[in-house]
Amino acid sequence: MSERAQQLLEIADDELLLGWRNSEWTGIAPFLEEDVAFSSIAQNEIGHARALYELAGRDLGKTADELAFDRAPEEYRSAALVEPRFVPDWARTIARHYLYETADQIRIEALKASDDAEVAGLAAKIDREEVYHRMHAEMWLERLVGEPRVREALVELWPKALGVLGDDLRPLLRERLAALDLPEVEPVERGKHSGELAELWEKMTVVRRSVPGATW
């Protein structure tokens, strides 16, 4: 597999479940405007997912349904910080939503910056869309940042928070994240995935398998 492919395959992956991890909140999040803002967020970053599965299929001759939901769990790329559910623990979510969004704006300004045309144009038009999640992430942690659950969440998932990234881009999220006092600590590297992720998977791809071949 191309590094390009690799690449693409690993923020994809992020992209999707973090999305599914989002629309859990459609329907039961604290507040009614919240219902309409992690289901809009929860969209978005599928529809991310979407437009990377298909540029890393054209170098690998599959689509991007194939690669969403054909793989095993185990083949996922996907980073230990978006495979948690984490219905109803509110303070956990927003503190996975502000380090994730966090480490995703450093990643895909690198990718902006790309000298491969087709990824940086995609990530500048991802880019748009993010703004707003970074807006709602960062809205939410200032808000709750004094609450003791908030900050004990955000130190239990900072060592997930550093896998999001590679070993070039993780000194700038600890640089952007120095206010937070965050402890040194060893990142959970992609491939560690949890049983919860397996969960997912049944969830994600239960229709698909049900008809395997089946044009929808």
Given for the second form:
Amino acid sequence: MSERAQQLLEIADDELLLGWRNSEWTGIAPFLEEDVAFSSIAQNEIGHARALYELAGRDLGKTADELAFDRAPEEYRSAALVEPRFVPDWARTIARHYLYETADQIRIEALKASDDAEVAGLAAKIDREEVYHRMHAEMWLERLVGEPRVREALVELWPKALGVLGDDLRPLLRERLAALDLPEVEPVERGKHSGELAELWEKMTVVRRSVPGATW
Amino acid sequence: MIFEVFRQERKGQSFQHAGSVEAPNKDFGDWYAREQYGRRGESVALWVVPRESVHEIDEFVDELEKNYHRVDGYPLKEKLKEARERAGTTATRDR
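Form predicted on its own already given; the form predicted in complex with the partner chain follows:
Next comes the full complex, this chain leading.
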């Protein structure tokens, strides 16, 4: 697999799984406006995943659906941060949302500066939507950062958040989150999957697996 | 806080009331308004107004029944007819 395809798959897997996890709030978010807002963010993330899978798929000779749903759970390249189910814990959901959006911004900025015009162009498009996700995440964090449960969640998820980025970009994440005064920790590397991914995969692919090869 | 949201469908058109959103502060209000009333290309601009900034007026006093203030209270047709008869003219010949 080319380095480019590998990198695109990592981000696509993150966006797909986080989009899925965020969509688990649809219908039960803390209030109606937030329900619509968070569901919309989830839809955007899955839209980004599709665009990234399509670009990776051109290198790999596969469709976006084949990449999203036809791989075995252990083949996913997702970060540990996006895998766990947090419903009905809004504190951890917001902590993850904020950590992820901050890390994702660093990653997208790097892609925008890429020499590969296709990658840079797609990253710029994705970033125009991510601006709103970041605003949303920042508003929520600002509102809840004084809550002990959110603080605990930030500390708990911090090693996994570092694992979203490669070694080279981690110092930037530490720098941007300096104000949160998070501890020095060993990052949880990408690709070490928890049981929760397998469980999510079962649900996520059940319809597609029910009639292999069908056209939907 | 409740925010009343007005939306403009096309540039140059007047803003119409779209609905309201409840939000903890102005920033959240803007965000939710955008999601509810702007994300499907249905608006080119929104006004997001805290409800307490909207002054409602619902009393229109008319104690002396000044029906000539009302659009239906001044039957111009009849009065015009009388005036013309007095002047000995008709509408068509005048023109």
